[in-house]
Amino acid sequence: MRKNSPTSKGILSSLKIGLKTGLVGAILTVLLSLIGMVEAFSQRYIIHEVISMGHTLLLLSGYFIADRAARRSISKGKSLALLNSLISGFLSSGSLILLIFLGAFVNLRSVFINASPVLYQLLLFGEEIRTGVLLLFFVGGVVGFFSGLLYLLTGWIKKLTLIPLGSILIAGVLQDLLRPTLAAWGPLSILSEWIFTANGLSISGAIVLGVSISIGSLLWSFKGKSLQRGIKSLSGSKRKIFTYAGFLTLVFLLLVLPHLLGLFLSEVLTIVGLYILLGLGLNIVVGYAGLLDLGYVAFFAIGAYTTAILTSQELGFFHFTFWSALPIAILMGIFSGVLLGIPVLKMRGDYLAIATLGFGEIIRILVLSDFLRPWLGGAQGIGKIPKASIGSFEFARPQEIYYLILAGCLLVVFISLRLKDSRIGRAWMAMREDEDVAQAMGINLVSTKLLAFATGAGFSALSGAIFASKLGSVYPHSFNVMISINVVCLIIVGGMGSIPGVMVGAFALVGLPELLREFAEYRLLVYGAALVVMMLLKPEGLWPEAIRRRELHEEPGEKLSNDSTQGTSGS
């Protein structure tokens, strides 16, 4: 019997690389339809009846196992590529219709209770069986050989066709952001008719949209290299009133925010600005030292709770102002820092971690215990906190309120810039990287994790000070380990070290939820979901440090000379 040739069988072992993937996204798929997100998302309009969520869940699921299989398999050549592209997204679709067919003939009700007919009719999108299982098997083909040819594609043809689909989509998902921007602009408020609908964008708005995106993006990049250029190439005064200029309209446009987005919008804003000043502060810890603290809502409530007890009237202990309180909080914090970083000094990665979150359980116990209960209120917590005020004028309202974040994140985001070139910033770092080595640098371990400690803690209180202002009462369930969690995830997404990076990441996960309240439930697996993708694709976060993407994406010159060194050291 004759044996397979080698190329043959280079073939056969490739074509697993896209049997593989496939498996993977049809496992992923079926997952996101049985746990109910597609049926939840469906609710809400891309495009008004063209394409819910719910299917863009299911496309960008397919697009992006595609595309992994691409990205593995290129190395043995474009058209297996492509190949193992099209596979997966067969695979995919081929699980979906597997589904709807097991369905038929078993009650999966009994165990998934989101397999239901509803479920059925989108996956067969509102056709007969027969008619909906071909339209299913095509779209899952269309899926994949579009995702492995826009993977061969490079420059501006990819881009051409990314970015407006991007576009429309982000639209899409922001159109409760969108729509209520546009209408407080006056003119605009007729374009934000034309544009949306009550659910999803109209599909001549979408048309316009994509055009418009695709021709701006067309433009950029034949023009955006010379335009940078050209900045670049002006004078030293000119270059001053141009950056002067940008910092300007900035800054008017931050101040006139809530007023063009509204009640719940602001709240929103408000709600996003808290996280960014926590995620701020741990950033300190994480980013900067490259200290894992996942108890770091304990100074979050520690803030809170001794705004509360200096200020709360139905305690009456004390009858401080906000304004008085606040420092008594942040340096409680501080306190706290310190009190946290001595025992755990010698304690790194996971050890360090447990120690830290077993602080904020501590915390946490301590408040809703019966011993200190006539003092915190126990599981009842504490009312009639005052609000902040500049005499006659009190930051009640999110619009408000808002003012009042702003300045406490410029604060901190000032003295983060400051810290990170300073002689401790550089300590910090060189303590990440390899503590032994910055010790035996000269780098006191000591003073250095405890300012670090001290430093994060005190811009965490600073957050539960204005938490405990905006709600005007704390409760113990307002400071679970959650919290933690949460801003340690938007680091990393954002970004570790990176000060952009923690806004981003605060936008990307803690604005996007609130703004889809309606899927809060998923709010979880959309975080783990984040971080896989993350860890996939970009590994250093959204908008990382210069330092840390270096580290992740060797430049081709490195690479380069290390591939020759090693074929110089090898021959």
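Positions refer to the first chain, counted from 1. The model shown is predicted, which means the values in this text are computed figures rather than measured ones. Whichever C-alpha set is largest while still superposing within 1.5 Å between the two forms counts as the rigid core. Compared with the form predicted in complex with its partner chain:
- Core-superposed comparison between the two forms: the CA of I74 exceeds or equals a 2 Å shift.
- The Cα position of L218 differs by 2 Å or more between the two forms after fitting on the rigid core.
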Contents of the next structure:
Amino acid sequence: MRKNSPTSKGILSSLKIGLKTGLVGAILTVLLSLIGMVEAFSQRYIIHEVISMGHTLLLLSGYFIADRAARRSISKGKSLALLNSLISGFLSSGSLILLIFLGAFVNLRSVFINASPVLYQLLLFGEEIRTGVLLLFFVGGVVGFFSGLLYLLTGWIKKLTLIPLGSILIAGVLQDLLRPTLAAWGPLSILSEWIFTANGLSISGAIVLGVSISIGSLLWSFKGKSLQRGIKSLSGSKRKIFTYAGFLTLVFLLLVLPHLLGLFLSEVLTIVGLYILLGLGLNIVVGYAGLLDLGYVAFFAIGAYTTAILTSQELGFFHFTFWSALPIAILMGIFSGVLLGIPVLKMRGDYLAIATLGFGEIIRILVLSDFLRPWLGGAQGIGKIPKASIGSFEFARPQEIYYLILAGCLLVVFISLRLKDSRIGRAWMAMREDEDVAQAMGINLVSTKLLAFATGAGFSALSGAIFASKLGSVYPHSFNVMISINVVCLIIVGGMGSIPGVMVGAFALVGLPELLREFAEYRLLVYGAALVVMMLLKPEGLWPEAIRRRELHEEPGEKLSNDSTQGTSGS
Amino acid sequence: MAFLEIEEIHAYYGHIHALKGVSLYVEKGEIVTLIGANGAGKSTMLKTTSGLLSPRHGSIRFEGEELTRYRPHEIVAKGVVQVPEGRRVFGRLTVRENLEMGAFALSDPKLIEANLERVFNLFPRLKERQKQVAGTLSGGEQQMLATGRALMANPRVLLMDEPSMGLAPVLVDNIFNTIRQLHAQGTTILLVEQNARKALEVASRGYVLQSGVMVLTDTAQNLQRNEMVRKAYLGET
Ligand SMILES: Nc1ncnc2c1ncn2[C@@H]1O[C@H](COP(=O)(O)OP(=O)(O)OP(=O)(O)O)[C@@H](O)[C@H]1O
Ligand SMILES: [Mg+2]
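Okay, that was the form predicted alone. Show me the form predicted in complex with its partner chain next.
And the full complex, kicking off with our chain again.
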């Protein structure tokens, strides 16, 4: 490499990286604008009347693209890296200027319905066109330069820039979560009123938040290490007390959570919880046993419909309570898991995925059919499903159903943990790594596979049963293929085979979109983008299983992306 | 009645008739080698024996018991254990985890511990690298691991599929030394090899397979002298 004395030709060729990466940024910012995301998100502020989420989206894309540019050209020297990120920043905003000019001459709206005057106004920061364009171009450059500079910086300055900005961003994105949570805590409600406005953080709130979190992190890095060392040096019994105290705090938090969060957030939490149950079940099938099952929603439906048939007063066939219907629903799930497993025993990989995908649809279509309408209610579904209750305590509101789901999650986590370390868990692992060799090792493939399908299906049916009682009614359209896909996505994003990964994945892919209402329309797009970005940057998942972490950590991290053959990595 | 007796086996892959009435036997404590060119059906023969492939006709008896009606995991439990072709170790598991996986069919922890000891004695290299991820082992080490993993199952007959494939000459010598050691410890071995010279040196008897047909069988010494074997498999003119 020409590190020291770059010839003019060398410089030109190294600027290619900035141009190429910038082009990706250009496409990204224009895309975000044209699909309407910028406009949709502009309704909501990160900092009230200062910066909207729409603008943040563009700034972040510019930032990450410029960061990529710097990373990829750092081998050519620091100044070139900075230059490259500057170029990519200019390109990212320049493309928006082109879009604005194009929009002024041609009516883009006949094709791109979002290319509206409102969008242009947003991109021009509400200024008149000449000032706006200059400002936009300038902002692009600043973001690019800033990103490159931050990449080159190390240590304190970098941390003290990123931490306050990051915490303001997170507080702004999660405002719907934080504001009501803080408000529920008597004394903190004043603080919450002061930090947050009805829409976004207040300016003074943002400043104080940024400063206080920076100071906190500074203190932690000075004192934290000695504190940790202090805990470590404690004697055995004292350390035990610490672990117990931590554990008890966690239990206490889990128990009081719905009271802190209130109705809306508890509802979000129950949805996330149901997905965690589903995810932990599919994690056994996909993560532990390596069988890609895309028809997983079928067992969710079977659990829900079994509960509905057994308990619904509208149907009146049976008059089971939720608790007596639950084991039957789980057994039905297990049974159908085995039933699905038998025909697909010999299938692997893509073929298995397609066959199971079909199974999921078959169940939904069966439920919709006229033939089964007298029993399953067809498209109208089944209503009047009673709530679960213990004595006179009824699991009716989200705050109460939360406990039902929490209990389910704890049970399923416990079973998953035990299974993983068991003999059957080792058989699953061997089968996932190499089916033929597993067989040559004395592993019974038939029973091992069927057990994986059955366990996963049982967990899913449990989730379905709770879902039915939570909603009070079941409809076929609640059980479409999107549920299976959501669950697969959350496992991949969280980290296959990892129990905490499933939880992180569920919060990120199910919880976050619920908090950001504007996401709803772009949910699939965001899922797709999240998957692509994960595959590029962290293919092992957000919280990977030990084995997968092992596999991917041999390569020296960033070295790979210096290669300029990689054309389309971004955001 | 021989220890392992294979009689008139016909095996198919779809329409491909891979084994056309093949027979062989192995006596207890013996090393028998099966040689043949690429695609002759050697691996197919081992797969059929270990139950990974069901023959259409013919019988395979181990100590007089018909094996063809058992499933692969049951055959392993009876002590017929295969070292698969191409050292297929579990690449993401550690050396030790691989070995433990090999003992899957066993349940007695003391026995497993004893087997582990035995494998580590045979391959001190594996002991040093217990915690290493198997996928990062060298080719020779992976072959040791694949062999060690099969030994963990307490094999009474070891079916080895081309253990010397793709190894440097020094390592090939190593592997054959191991085979001699195993033989000395009383393990019965059916050895599939392309390296006919080495295989015939360690084996007591040999078979020659050609396009799914057994064309020749004799003692190893006689085969080493056989005109056809020398031309086709020992590379002499
Ligand atoms: N899974 C399969 N499907 C179809 N044909 C197969 C399959 N496996 C092997 N064959 C065919 O069966 C024949 C015998 O294959 P086999 O693997 O037994 O050969 P081999 O003697 O072990 O060769 P090598 O020395 O190259 O390993 C070959 O013609 C091969 O193409
Ligand atoms: Mg072969």
